[in-house]
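One chain comes next, on its own, written as structure tokens: the form predicted alone.
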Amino acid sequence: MDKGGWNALAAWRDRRMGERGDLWHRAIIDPTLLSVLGQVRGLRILDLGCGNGYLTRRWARLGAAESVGVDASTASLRFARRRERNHPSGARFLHGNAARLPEFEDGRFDRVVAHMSLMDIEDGAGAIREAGRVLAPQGRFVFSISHPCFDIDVRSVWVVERHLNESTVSRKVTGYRKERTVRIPWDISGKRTAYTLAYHRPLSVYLRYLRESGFAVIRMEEPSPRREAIRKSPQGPFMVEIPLHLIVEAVHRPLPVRSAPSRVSSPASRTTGRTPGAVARRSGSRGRKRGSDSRRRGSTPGS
């Protein structure tokens, strides 16, 4: 069942993304994400919400020891697998739910990446917990999302004010604090509009999910548009001033298990106090109707 609505967009998205990503990915989001991720040679990488798998295959070609893409959209996976058959890279693609990944054992991967997919996953907390579970000790979780402060589904718009020869650009935002599910329109042809589900969460909610799953944030970036985006996208010049995307890197440090207070009343027990708890890994687990511009990744691994 494609609850998020991404199967209907799969063919259109595959044509746009190709092997390099569309304009918004290759000229705005991807350069910063790839810089944060760094060298991948010899690493085991899980790509959550892989879409047509163009980055999954890229990491395999760059020497990743293992590069696995997971997506909930069966149609998107068909395109990913077709591309892999036509031009083998060594990447693998699996159908799955980002919040429940029983096919992967604890500590399987060195890196987990969720590129423009986490805001499309209904159980965001579960997806982050699973990312922590399948990461090796000190593994890194890197994700990109629509900026929760400046790009709130259909409740945020650009405001351009012109006075004489000067222009001022600002962003009008409403409803930031309220978590919300919204249908996002995609103009996939002159006569057809498709819809997907997105889940707005304030930045503090993402940080709480990370903290509760044993992650410590070590880096946050707000991508700036490259020259190609500034030249070709009407919104490119605006994003020089106000970012529409956020990239987060977090290191996984499994939470300690607290032991119960000792009930032994001997002097020795009163001196030592509590028994140190052992460290254990938890085992639980918008695109917009914008014409030629598109900034979403692909599909949602949410349900």
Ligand SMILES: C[S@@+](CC[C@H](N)C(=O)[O-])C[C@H]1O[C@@H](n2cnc3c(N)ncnc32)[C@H](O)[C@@H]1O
Second form
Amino acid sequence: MDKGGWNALAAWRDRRMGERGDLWHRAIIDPTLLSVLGQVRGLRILDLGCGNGYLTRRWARLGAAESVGVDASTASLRFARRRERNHPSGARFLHGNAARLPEFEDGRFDRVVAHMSLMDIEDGAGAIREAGRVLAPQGRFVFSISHPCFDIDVRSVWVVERHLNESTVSRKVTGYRKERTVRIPWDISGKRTAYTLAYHRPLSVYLRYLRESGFAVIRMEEPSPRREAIRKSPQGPFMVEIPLHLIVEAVHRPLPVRSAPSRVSSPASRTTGRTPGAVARRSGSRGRKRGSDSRRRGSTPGS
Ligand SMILES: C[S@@+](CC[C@H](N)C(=O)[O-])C[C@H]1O[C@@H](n2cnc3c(N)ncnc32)[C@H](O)[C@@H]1O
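May I ask for the structure of the form predicted together with this ligand now, the form predicted alone having been displayed?
Complete assembly follows, chain above in first position.
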């Protein structure tokens, strides 16, 4: 089922992610994602495309009523389960396709999270639909993706222009509107290159899928790098200006907006009717050589 090619990266990723995430997760994406997600104690959480499950396990340790990770890569799940065996947290891991989750009944979860996985899931519409189906009314779907406006696989590059002591950083993007499948090269051993599949979708496409699945977006964040990332990643200082990641929080089947009850108080309130109330560098995210910087996946040395 691992059509995306993630089995070949599983051991390498597990080493890098460990229990805390690699540099890019730890010092760029995760702090914002975790703050958007908020308290997890007592919640039932589904982690779509969980990889080695370090976050699934974290939520179980933080007192989630249930924390389940699903991934299409059997090799990634082996690492997740091995970690769980060695240091039990109470998390569970299932092999499956995020776009088809027959093992879960409707309304089963309070939160669905897809952390840096939605752009790697072929059937993005299906995954969002399933997230909606398995969420209880008012449940939240929180996901992070490579920023569809600024980090479009090999079609986005940093442009750094220097004039005396001044430098201007911009991001050159081509082919934004075109949905497409891309093969991402990963130099995982210094000698060997593995490939995964990723799926670029313009922002409006994500928004359409969300709306069609009964979601309303209530928050968007574009994480800034922390000091550690600015220091250790060559792209860190650039990301202070231009974000390479996007985090979205959407609520499922939001309550209809009701107008406030009219007050039969003073004549004044009745009459007003108010209610209370020049050096272009190819970079970015994907397909880096080891030792150079990486996208979200961060192959920065020392990460
Ligand atoms: C970049 S990794 C992110 C893993 C993890 N969330 C993290 O942040 O470390 C993307 C993951 O999505 C998984 N994936 C891709 N397509 C999937 C699908 N259709 N269903 C479930 N998981 C999928 C891959 O196997 C891979 O583990």
